[in-house]
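One chain follows as structure tokens, the form predicted on its own.
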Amino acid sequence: MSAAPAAADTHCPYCALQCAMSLTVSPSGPTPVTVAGRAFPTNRGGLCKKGWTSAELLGSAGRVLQPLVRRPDGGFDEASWDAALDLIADRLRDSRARFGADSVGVFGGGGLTNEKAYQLGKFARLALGTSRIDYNGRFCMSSAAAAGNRAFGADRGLPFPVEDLDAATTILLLGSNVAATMPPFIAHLAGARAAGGLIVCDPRRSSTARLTEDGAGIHLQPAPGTDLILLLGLTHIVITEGLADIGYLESRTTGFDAVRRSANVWWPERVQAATGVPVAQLRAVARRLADGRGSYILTGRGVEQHVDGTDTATAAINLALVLGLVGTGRSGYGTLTGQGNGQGGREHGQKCDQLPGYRKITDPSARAHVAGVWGVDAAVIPGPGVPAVELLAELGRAGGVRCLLVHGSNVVVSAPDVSAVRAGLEALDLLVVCDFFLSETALLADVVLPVTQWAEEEGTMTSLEGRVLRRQRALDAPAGVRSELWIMAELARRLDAPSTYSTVPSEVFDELARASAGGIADYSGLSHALLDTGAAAYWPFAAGTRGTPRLFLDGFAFPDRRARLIAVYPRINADAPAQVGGVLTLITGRLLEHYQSGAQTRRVPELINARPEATVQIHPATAARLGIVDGDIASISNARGTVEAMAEVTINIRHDTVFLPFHYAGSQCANLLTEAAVDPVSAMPEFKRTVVTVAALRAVPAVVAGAAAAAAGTGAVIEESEYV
């Protein structure tokens, strides 16, 4: 490998907005590289707190720098790479011989580069011969992806460039707090805000919801879990008031009659009774979306992370199609991908049912094509496996997964019902974790393998708008650290695996491009060399083309080129909280300062000092009824577990709801409470509606409570200047 350059242009290691940044090596500085924002359409030079502080982790004292192998007494010893990989290969070979190939599982991550995600899928299916592979993107994008695939025939988060939103006069944002999760994105909402057309649907008065104030838009505050009914109600109003685009429906869609019937029973007054959203607001939103001046509907995890998440995302798509918004070039529908490579990570083989290029693993022609690129007989490629929650439920069980390799995920914090997940991990014969730090999951591992961080590696990422971006190396990795590409190649060699496994990212990408050729997510016209020119590269980017910034302009990805309107129906949830005693609905979400499981951001002093612990948001009326005072420690519990968190009493939440961030571990882990119930279509877990009992646990001395509340934040409006 050649020496790293003194400077490099790259992209932020966190969310899928993939803000552009420049890195300059600073050997004598407080961090190994200096970060600067870089002009780019998504962030226009701005970064959030996470981006500005991202370099601090590169030289962190807590970084794992050598392979670690667990001792019999539970501690770790450093080991050589050869010793660690020989141990892993021997244990994997033994498990496959005794219990079959599916006794070995792989759990990937939406933060891996396209190259690593692609090679991980290939490694699992050929070197390990297992069908048991899935990834944490199942917790993030699966419902939106399933809805997009069945409505449009393709799943690309935003089927248009982000900057198209600048010209919008109306944007309906459902279940996404972009002001906290991807702050530079809010610049693209400025036009809609100026026109009074930013509409935010969220049970909380979040930072994003507050952007609608002072005439900038409307905040819809439905009861948790009623988003599907809300969308059916909006569709009803659009149809009954003659606002539907009948010409568009007749020429570009099928299924309208069934959708009309499904919406008929959700008249405004009934929707108000179910959701709590006033009829006047419902009518105002429907009319605003139909005014023909550039309307967009965007969904996020808040409406998708439910057992009916696919149907809810489908209802949002139906509304967009009935209004004639999709594929026009002046309006649209999209979903906001969360993880840095959530889009690319699901396109090229980490999902249990997919092959590269977004091909179905059950499709004989897809299997034949990919097998030809890999140089193997298609018969050796396993069939579909099981999605993430089911995969984790198999851990340590008879006939299930006995050895697990984890890449880029911290399931002990991020998975639903984490107590059960922890028990499964502890029951494994072998747990191998590739990570930069001893995350909560790595602390349970038998072997921990230290891997490169973002600024130490070459590769590509695919942003929330389907744009393929180059990640360029700015500095050399520490001596004992290796790339996952190298690890997979070394293990494949030890396991006598078929095919070849390159350690050179550009070569892996070239193979990925060939494997994706002709698929929905076709990268065959791309290469590192082309991306290094700065070319805007939106997939599908077939060889000989210039890519596709705007999908669906010429039709949808079905043989008849028509979108599918699919009727969906609400389900009556029998465990809806009765509001007796302290029984409430828990919703979970993110904070401005932290990312995902917090495995990285909780190690950055500025970020953890700003939000040192989880706080539970609770309405003043509810807090008074339960005897909870701002700053008290409250217990939030159900049959699965108990979380202890400081109470933040705020009017920014519904009286029947409490909110916990999901970035924290231990007794503050929100997923101690969530259930491993999943959407039947997407296998998305129910993260956003959990029945809990809340009670005052103990008071905190006033001085301590005041200091902690100040550190954690009081729910005050965050000025936009802080975002950039």
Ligand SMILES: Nc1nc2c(c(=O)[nH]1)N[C@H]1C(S)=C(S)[C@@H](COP(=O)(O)OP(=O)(O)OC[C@H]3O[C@@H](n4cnc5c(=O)[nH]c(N)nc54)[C@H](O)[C@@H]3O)O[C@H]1N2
Given for the second form:
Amino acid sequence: MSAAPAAADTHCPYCALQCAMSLTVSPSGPTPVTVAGRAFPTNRGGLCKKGWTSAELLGSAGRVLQPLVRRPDGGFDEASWDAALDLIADRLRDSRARFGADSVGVFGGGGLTNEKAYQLGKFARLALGTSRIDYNGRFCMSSAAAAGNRAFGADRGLPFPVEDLDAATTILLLGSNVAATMPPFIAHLAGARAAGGLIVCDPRRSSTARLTEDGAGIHLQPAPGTDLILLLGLTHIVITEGLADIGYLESRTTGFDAVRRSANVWWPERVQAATGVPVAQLRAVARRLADGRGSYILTGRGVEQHVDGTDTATAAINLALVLGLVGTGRSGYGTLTGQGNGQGGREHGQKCDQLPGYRKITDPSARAHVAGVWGVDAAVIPGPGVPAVELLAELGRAGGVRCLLVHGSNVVVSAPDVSAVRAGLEALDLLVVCDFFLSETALLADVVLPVTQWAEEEGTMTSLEGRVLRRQRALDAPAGVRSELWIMAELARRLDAPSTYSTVPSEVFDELARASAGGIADYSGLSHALLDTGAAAYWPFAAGTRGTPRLFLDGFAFPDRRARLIAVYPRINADAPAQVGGVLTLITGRLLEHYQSGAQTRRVPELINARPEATVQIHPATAARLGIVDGDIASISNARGTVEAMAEVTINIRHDTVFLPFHYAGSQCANLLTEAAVDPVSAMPEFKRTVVTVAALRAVPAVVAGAAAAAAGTGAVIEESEYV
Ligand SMILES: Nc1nc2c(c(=O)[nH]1)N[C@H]1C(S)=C(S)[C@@H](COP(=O)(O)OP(=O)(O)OC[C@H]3O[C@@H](n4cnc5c(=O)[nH]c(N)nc54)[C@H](O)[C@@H]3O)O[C@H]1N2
Ligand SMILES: Nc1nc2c(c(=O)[nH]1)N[C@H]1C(S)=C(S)[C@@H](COP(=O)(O)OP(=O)(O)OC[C@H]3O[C@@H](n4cnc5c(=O)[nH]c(N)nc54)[C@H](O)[C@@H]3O)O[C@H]1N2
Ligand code: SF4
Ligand SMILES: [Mo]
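To test you: the structure above is the form predicted on its own. What is the structure of the form predicted in complex with the ligand?
Every component of the complex follows; first up is the chain already shown.
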């Protein structure tokens, strides 16, 4: 029997641009679900190839379709939902009785809908009674969030709609490769490019940096991790050349004197020596930003994922404030949020120190408000837990977390120093992973619970511009698969948890809206029904209001309405690695074709065929010095591990730097090399500046290289033995 085709308007399951798409479902047709781009201000009908191919995962052969429980001999058995949930509840109850509530941990994700993220925070605090919850947004947005909170009193990635960028004549993009990470976004750079004002700061000549060529702008190519100095240098030039907006600073900010003093010692020649960026470029960029025609400063992970990421984002904000750009309506500062719900996912309680509405878990009035919504005594809500890297370091340790529930992250590929993470996961008494696939983390689990994919569920996502969007269900999930809301409700019931746990997304949203009322991220005027009208719902959207597309126009989120300039000082310059032998700086990041740990995109034939394995980018002069030619297998190693990857010899990178994508597992996992050092303010790990030694491992004979390329074209797995 053939069901009639059904259609649903929704948004892409992957990144924070949340491109609008329509899904057409024809179960009996050759492609059960067809994806089409949909007109929307951010993507204007465009999608990248991840979006176009996203529906292929719905019917993917590798999908988990029944709960899986680990056998003593190491394999998995399929189990009924009752059996799997009973087992989990028994083990959690036992751990709690023997080792205390904090022996159970929860690791969430920025890809979860607002409803799931909210419910996960509530489930952890009430049903499990644990403080041990944090999430992968700690690896993603925490430094920018911390910087925004301390400067503006609120963290909404872009405090303005993406479309505002169209009118800009100058855009400074620091450590962001949007041409690969949000391709439809580059349409919004067109105005700045036409005006010759796109400025991209990246140690690589990334595909975004290449958009500055032919007169469209400037590519600054600093040494990795020197952006804080670069930004102090730009601030120095703005101040000494009389380009600071003194009227703005006096009326709308505090702290300028200290920032002026901190920038004083970073004169252009000194900045050139430290960063490698020529003085002439520094002066040109400072003057361009100050020309008053509409300038924006945007940051990405390249400047944020460092042990000084919060200070670097703060330096970018300081520069924007000194130029008078923020809260004006025609210029601005923002950070480009990464994951699909990276914004909403950091607002409603997945963070270890947070309650819904971006409230502090330590704030007595926030606790009282949320306890009222949950119908519990505020005293039962635990205090703050520990951030992600610390949580992972506690796994299996005496007095640490012994049982872990993972919802929406593949930590054994994406966390820093994955060898240590793997050891921690293996030492657990119980690892439960909710996923659609047997990700590398799910493969280590004691119980895998198969959950609904984006097109099979209702919910909301909050995009990089703070706009709350509806995710509509297009089709039913496979029979053995359940929603995470249902899983939490069932476990809560088995654990005799206080409060109620609805399984209906619109009801959970209504509860979230009440819990967020009066908070910074106030959703209390929103509902699924209102969002279904297509209303452009930017938070704060308090009951009785119409939402706020442009924040800070009439003041910042502090009682005195003033932004804070906070003086920051470089700390890491001294330990720049000596470039001797094969010692180089490794930076890690993304390719267009793959998403994050690759758990999803490595399962899409078109994407894995296009990028079947990791390649390491290395400059020709460095490669020649180390005896590496294009296509050789190189080893990239340090005290923590070794990665083997094919060398891509290219001028698109500094000579002192190599680049690896982090989308691959096994011996190609970039996080074998990264270290668990974190930013002291945000607890963001260092992903972008790792000292490694690079060497030629073995040359690939031409004939085998040809065969490997052919195999890559068919998506076949290339065995190591084919290279030797
Ligand atoms: N294709 C694809 N798109 C994605 C994702 C994905 O995995 N794949 N993930 C999504 C998510 S969660 C995120 S967070 C965003 C991330 O989006 P981006 O921030 O654009 O991504 P990255 O590739 O991590 O880093 C951007 C650039 O920073 C540069 N960089 C590295 N170190 C430094 C440095 O010290 N200084 C400067 N100035 N630049 C540096 C890198 O060379 C890289 O080109 O992408 C989102 N979109
Ligand atoms: N070296 C290096 N490491 C990095 C980075 C880097 O630049 N360099 N970037 C960091 C950044 S910015 C990020 S955001 C992280 C991301 O890295 P991860 O946290 O590993 O993110 P994903 O690969 O998206 O993993 C999501 C997993 O959850 C599943 N999933 C997707 N949606 C859902 C859902 O709704 N529910 C459930 N239960 N499961 C779901 C997917 O199938 C997948 O297995 O990686 C970080 N790691
Ligand atoms: S840019 Fe992001 S949201 Fe848009 S189609 Fe690509 S992955 Fe999806
Ligand atoms: Mo991210």
